[in-house]
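Next up: just one chain, as structure tokens, the form predicted on its own.
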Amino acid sequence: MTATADPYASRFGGGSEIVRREDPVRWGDRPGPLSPAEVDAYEANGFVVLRGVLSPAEAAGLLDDAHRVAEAAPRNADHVILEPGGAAVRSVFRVHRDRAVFARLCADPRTAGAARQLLGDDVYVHQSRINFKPAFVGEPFSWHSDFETWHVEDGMPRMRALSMSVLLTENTEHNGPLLVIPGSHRWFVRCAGVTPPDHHRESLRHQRYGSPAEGALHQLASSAGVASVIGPPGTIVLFDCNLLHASAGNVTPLPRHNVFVVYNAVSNALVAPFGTARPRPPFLAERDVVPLPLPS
């Protein structure tokens, strides 16, 4: 697939390139729980931080269940990702299917309602996971746009999806918080190389293909810089599918555990991958479109 045929072509054997995004950031004016100022911040910066959405008790309950998920996770299962070179759990996927408490979180009007409002459509869960960044040993996540991977490896057609991060522990400047380049969502970075088969087996631990070139990161960060997304437990962060983000390692005694949910518009359901011969497995990219129920 060439850049001429596909506006978001990437990893097709060419070099790195920055091109303008062709899709809206905010799709329509559907009502929802976000204020006009919050919607404007999301549209301008590519993310918005919402403090106090979940109560301390709700966040603590989710954290307790996350610990149970990590303790019970079979270390040899495909949907359980370990830290590079270690035995600590890095990520556990498909929690919206395996744990009722996270299924309820995904469908909550405060979360799914915000996704519907920004995406202007009914939504379903494209992916869910708990990212554990353990004290002392939590490794970094490389810079990337989620959409670049979802387009190339999953077959997501357009930029009509978003991620929600629910902070389960205190996310500080020091324990490996989410790092973002504000405004980078308005550009698409084509990445060099060609995706090898079963790339996800490596990329979930260390991403080599699909990470923008350093020159592109310098260029996009030259105006707005890099922002750390921090906050207490119960904070919710919404960020656009094309926002460039990363996180540093955690060398502190303070763990950083967050739940991530990816909402995709029903009208943006996956097709054949745009850059690989076969799609990634369903625990990474749901192909069974089940719209989340609207509140009664």
The other form holds:
There are 2 protein chains.
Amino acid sequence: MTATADPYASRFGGGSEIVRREDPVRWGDRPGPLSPAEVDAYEANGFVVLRGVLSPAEAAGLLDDAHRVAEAAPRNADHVILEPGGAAVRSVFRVHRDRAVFARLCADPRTAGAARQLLGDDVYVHQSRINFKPAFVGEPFSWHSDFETWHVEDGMPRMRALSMSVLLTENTEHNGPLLVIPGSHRWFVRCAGVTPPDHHRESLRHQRYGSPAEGALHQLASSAGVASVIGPPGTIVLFDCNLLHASAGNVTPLPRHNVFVVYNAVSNALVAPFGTARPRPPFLAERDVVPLPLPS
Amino acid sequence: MTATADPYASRFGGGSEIVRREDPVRWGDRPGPLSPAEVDAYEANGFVVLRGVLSPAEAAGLLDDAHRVAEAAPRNADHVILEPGGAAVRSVFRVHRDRAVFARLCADPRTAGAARQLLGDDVYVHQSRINFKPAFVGEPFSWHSDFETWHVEDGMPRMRALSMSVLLTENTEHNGPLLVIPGSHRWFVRCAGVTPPDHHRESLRHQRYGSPAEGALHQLASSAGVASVIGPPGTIVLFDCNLLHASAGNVTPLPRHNVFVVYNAVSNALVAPFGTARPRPPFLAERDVVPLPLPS
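Could you switch over to the form predicted together with a further copy of the same chain, since the one displayed so far is the form predicted on its own?
Full complex below, order starting with the chain above.
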């Protein structure tokens, strides 16, 4: 696959380049739980923050479940990621398959319904995880477009997916909240370099390939800057698969724990990776497309 | 020197402990450039943020000077600190001695005058540096009380010193601003462990000793939480030598560059270190006490 044949070619040995996105952000006019203003904000900025979607009791229950998942997580399993240089758990993947409570969260009309509304299709879970950013030692995430990785390493054809973050603890300005470059989802940044084999074993702890060049980040942040996503437990953030995002480390005494779910349109199911020989394992990129059931 | 003889003993092989501070925060009623409300805020919270002390033009001029200092800094000199794992300059020390423009900044009635007012004495510069926290790669600073290090490693007898940060670029919520625990300056946290020889060669890049136990940080942050210090270039922050502070890394495209100056009361000049055999070098801890001149 060459740069001319694939509009979203990246890491093929060329340099960094910013090109226009070819896909819509909002697909069609399917009804759903989001208000027209929320849909418009998502389309314009690439993300929308919805406070109070889950009740405080629901969020507290999920936080308890998340702690149990971390405690039970086998430290040497592929789907369990530890913080660089430490034994603290950074992420546990595949919770939509392994834990009924998180499977229900993924299929909830408030969450899956919003994904169907924005993507204009039935959806399935491409990836799920709990991100733990512990007090004092939580490490940062570099700037990246999720879609860039999913296209290059997993074979996701088009930008018809979205990410959802469910806040389980208060996300403040100081404990390493999600940072986004508003509007960056309308551009695709080809990244330099070539993906090394088994890149995900490294990239889930510290990403080196698939992170845009600093010049591209400066350029895309020059209009709207950088925005932080903060809110109390129970807040839900929906963001486009191609929105550039990052987060700082957490040096505060307040942990930042969130659930992260990726919805993909069933019509956008994975094919062969566009930039690597072998796809990543299923805990990172679901290849078994089972649409989430519609509410009865 | 044992824990009983020295009220601020720390890192003597004991555990972590929180004890009450024995010294005043504000020493006397010497007049100066700060308003009564600003002095009260400093005394109550341990810090005060003063916007617009320097004009935008002054701040821009100092930023240019700071860039020149970084470019000219010999990479292998003791007083030049590089970011962990990289070649970017993190700090350049001793700018009050090496650069006339920063010597003038340290002696300015707006800066040194405020220090004399709060410390109730003539003052000299204990330490000065430019802290560069470059875009994308700036690393965090762990929680610490400056006084704890200055007492243990430099021989500063009492809490009669203060730190001043002069903001040269905009310090936002996102680019690794100074984080403080308001009110923590009223307590002294003894730290566990024993200082290894030549600790400063490591601690200036990544501090491992002299950082309070997590339990102590939780306890001190339980009332007022964590506050960030943000502001435009030209803002000046004064904070007590014993205020617990930290900062996150900078993952944004916006660099955070500040000048940092420590004023000590001339009556509080250094003696032998309270916790190590040899004092740190003079670029970290001035031993030649020359009072800054009063305005004529």
